[in-house]
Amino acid sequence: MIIFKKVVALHQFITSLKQQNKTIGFVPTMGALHQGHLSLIDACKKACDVTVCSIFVNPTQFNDPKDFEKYPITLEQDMLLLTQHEMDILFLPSVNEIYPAGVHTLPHYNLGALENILEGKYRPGHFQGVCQVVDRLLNIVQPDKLFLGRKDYQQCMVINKLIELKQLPIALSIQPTLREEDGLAMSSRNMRLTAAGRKKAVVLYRTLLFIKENAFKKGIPVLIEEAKAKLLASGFEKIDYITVADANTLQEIKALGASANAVVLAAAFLDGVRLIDNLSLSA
């Protein structure tokens, strides 16, 4: 595995490898790596010849100063992780590679309703701080293929978006959520949870599975305050939304017809730790 910090050396080696016409996948991170992480690595290195995997937890996209205080570094582990892996390629660079003019002047994304609704109503500017990091990283990686979460649904169409925005050359793969034995989605922020909330955690899931097996025999927005009642009997202490959607605009559904394309979405807080998933619904 080489390990590159800054920008222009990896660039020049990207650049390389182009020349001799290898494709680059590119994975981007904010460490924390499980094995929702290494099942897009596998993805990409099935796809590509050469695997850039980055870590950057990444300032502008935090709405909440504490949740950037609060987010899990492991990179020792990581390291570790990746080189197990086999990883190609790791790019760990600083908050002035990536930002080298700093953080206050950076551009503003036009990325319509997607902005301000579900995750973007709860987290205000949220998404202008992924599209900023992103923006920065595929321009630096140059990738052929980009690969990431289904789990981040609305952000892997917001950061969909942007690649349409800038008309980059660049295949979008997302990869379906990586589960734990129990049904919990993987993530980083699973660390944060105590061993009595770990074990109430799943709830979000069987909640998600409730409505999925019974959005096609009752009415919408009945199975969703029953959803939202089982998730504060369970322990969950506040529910920022949980909502049937179109699966390709995020609008919201009342009512689901046997041809519908839908998603449904949640986000609740467990021992202070805000956790979402979702999961697609069909007839």
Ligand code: PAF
Second form
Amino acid sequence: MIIFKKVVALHQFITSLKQQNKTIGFVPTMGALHQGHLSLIDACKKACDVTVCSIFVNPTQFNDPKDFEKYPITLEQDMLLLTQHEMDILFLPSVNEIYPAGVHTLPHYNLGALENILEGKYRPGHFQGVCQVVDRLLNIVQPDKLFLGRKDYQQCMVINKLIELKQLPIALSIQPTLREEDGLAMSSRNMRLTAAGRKKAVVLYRTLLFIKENAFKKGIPVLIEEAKAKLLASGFEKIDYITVADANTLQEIKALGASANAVVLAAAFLDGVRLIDNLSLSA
Ligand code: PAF
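Taking the form predicted alone as the starting point, write out the structure of the form predicted in complex with the ligand.
Everything in the complex follows now, all chains and molecules, and the chain you saw is the first one.
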């Protein structure tokens, strides 16, 4: 594995790979790697000649400074996992490398309705931050293919929109959510749960399953209220949202037609840790 910390050096190296007609695949991460990240890397390695992974905890996407401070950093372990996974290139930039002119004059992206609903409503500015860093990373890495996990459903849609806005020649590959044995979606944030919290956390997934199983039998608003009650009864402290939405627009749906392409999405706090998950409601 070759490690690059400087933009110029990585950019030059990638340019030489492109001159040899190598296809470049990219897996951007904020570190604290788990099997979910490794599955993205495996998909990337299968599809591309060269795989680049970045680890950069992007300050501009954290609307809550405490969340940024508490974001888990496990760099040594991450590097070991990447080496074992025969990663080709690891990009490990500093904040200065990514934002050489500081963070106050960064571009603004017109994300339309996507920006202020669901995650955007509860994490104002989050998706602008995601676009700022992903735009910069894509510019440096120049990948042919970009790999993202479906667990961050809205983020996938936002990055798709970024690719459209910038008319980038990049194919986005969205990979399925990887789950622990009990069903909890894998996430770097799970490592901040207490042992008791970790046992309860699966209720988020089970609640989404409950909605999926009943979505065509009961009214959506009633189901959502029952789901919220289940989460609170099992120890979740706060629910930002549980919503059934159109899978293509993320606009809320109150009743499902037989041909609906819908997704149920949720964000809730347990042990002070904000967990998100989603499930497709189509057959
Ligand atoms: O999903 C993440 O880990 C981050 O939001 C990303 C895409 C690496 C941008 O910082």
